[in-house]
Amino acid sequence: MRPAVDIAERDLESLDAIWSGGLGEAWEAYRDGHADGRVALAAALVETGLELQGLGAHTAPAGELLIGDLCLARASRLLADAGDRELQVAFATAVEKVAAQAAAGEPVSPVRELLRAALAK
């Protein structure tokens, strides 16, 4: 079930299928520690997008890769709307870190920990 507050309809457009598959739970986890629901959604989208892409775990099918890309793009727009450049850079740095680790065949850092640290700055 979608939240009734803090998130515009366009923020979740085309993502209904993954809301109950973990995106909603991730949003709640970030929402508990941050006042802005749309920034919490951006964090949840990054986490979910990276998970869908299978970084460090498996090779994702094309459909999951595309939904993961959609999640990352939507998160980027939400962060741009928030107008916090430092937060945008911190989120991008977290994505870069886990992508580089996965590409090198190294264990991938816990994304939620990286994003929570970014939100705490």
Contents of the next structure:
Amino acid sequence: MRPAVDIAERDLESLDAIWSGGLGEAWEAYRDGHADGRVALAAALVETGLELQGLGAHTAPAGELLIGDLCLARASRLLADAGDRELQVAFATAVEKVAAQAAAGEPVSPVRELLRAALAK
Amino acid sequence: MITGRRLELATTRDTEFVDVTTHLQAEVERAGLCNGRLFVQSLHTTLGLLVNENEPLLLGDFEALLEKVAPNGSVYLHDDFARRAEVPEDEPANGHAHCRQIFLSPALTLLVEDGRLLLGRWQSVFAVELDGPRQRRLALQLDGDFAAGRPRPELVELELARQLAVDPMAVQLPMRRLVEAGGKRVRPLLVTLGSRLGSKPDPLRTGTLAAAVELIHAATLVHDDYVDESPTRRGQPTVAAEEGPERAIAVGDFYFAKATRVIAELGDGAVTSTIAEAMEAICRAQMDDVALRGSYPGDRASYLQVVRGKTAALMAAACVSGAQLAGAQPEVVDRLRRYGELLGTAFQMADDVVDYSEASGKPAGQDIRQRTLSLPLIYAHEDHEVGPQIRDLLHGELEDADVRRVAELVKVSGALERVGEEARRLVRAAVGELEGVELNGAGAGFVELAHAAVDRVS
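Next, give the form predicted in complex with its partner chain, keeping in mind that what was shown is the form predicted on its own.
Below is the whole assembly, all chains and molecules, this chain first.
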């Protein structure tokens, strides 16, 4: 079930299928700790996108890679609309960190912890 | 300093005032001279130069004055060939023309500001023929600030190298291999050109943005190559083929994020939004592209929908973001957006055509093999003569021989020429979007880049 408030139709376009597959739950988790629903959605999209792409865990099939890319791009757009510069930088830095770890074959840091820390700043 | 330019003229009368102002302005734009000087020199002793008003009756007055000063038909010592040494056989009796020339200038220096010849409202530049009709040449030299008018690709390369050098090796090395393998750098050049149209261009910030936009493009290529299972790009193994898909995904993610961060750090909200919107459009279009492979080869409308997202969106965003960062006016930004969209669509069409050439850097017929939307194939598929054969071949599993046969049928159908012409029309429309915009000396760069996008073999 989509949230009735805070999130515009456009913000979930093409992503309906993953809302019930974990995106909605992640949004609730970030929403609890942050007042702005769109920023919370951006965090949930980053977390879900990286999970779909299997960073540090498995090789994502092409379809899931593309949905993951859309999640990350949508998150950037939401942060450009609703987040400030520091938050944009902090989220991007978190993705850089886990992507570099995954590329190096190292254990990947928990994304939710990184993003929550960014939101708490 | 630019030297060696020549302006060729063919005069048609004995005495003639040839207005060369627009030709000289075109030379300034072609050279990308933003601020400086244009030197013009006659290479003849009976061709002078003049700056004055182009009003026909006034030009008649000048001609009458020259006739009065040095009448044609009077006695001139220069015309007494018996008294001169080494007279060529075809020497004309033109003492009057030489005498008239001393009242004109053999050379001019014209100032250039903001890419325009600095001329008053009524001033035009004339080459004055005094002994025509003849073929004439003017020598041109241009000096001043060119960097402002034309992008400098070497600066983009330096900035890319600088940005990559600080990254962890696990992501830096694969990305450097891709970046150093080549690429046309169209998007960073568009950023740089766009920045010329603002009131406060900053080369350092523009360079940072330009490199970040190129990294976004490179990141999309890394992921696309995995999705399309492409073995090579730019003549080298793709990141996915060389490093494996897991690392390719991580490398793409890293550079998407890095570019996003670098752009956010520039602190311009409009630029951040422009790039974020473009990234989203690219991802949506990539999903559409894959989805449409079920109805391969598709139709023109579907093709355009995908191309606007996959290619045109980032080109338009490159133009727009460069201009926004430099504080360009909203109406200029809108024109640049349309220029970039048209150019991006034309660029992809040209890319589709290049896919049928050996010089593409990709395996021959790769678009066909991967069932990627391609306008030449769409047109050939709709052709009454070759269409049925293509449909039969595409219906089943594509062996190498089938791919070659489809490519041959596309070539004989005339689809490549049709797509090439369509791309050139779009380029003309793109250039037309900039008419009336104050281009600050960047006009030549926009025009050259647009034409280079479609007139290429790789």
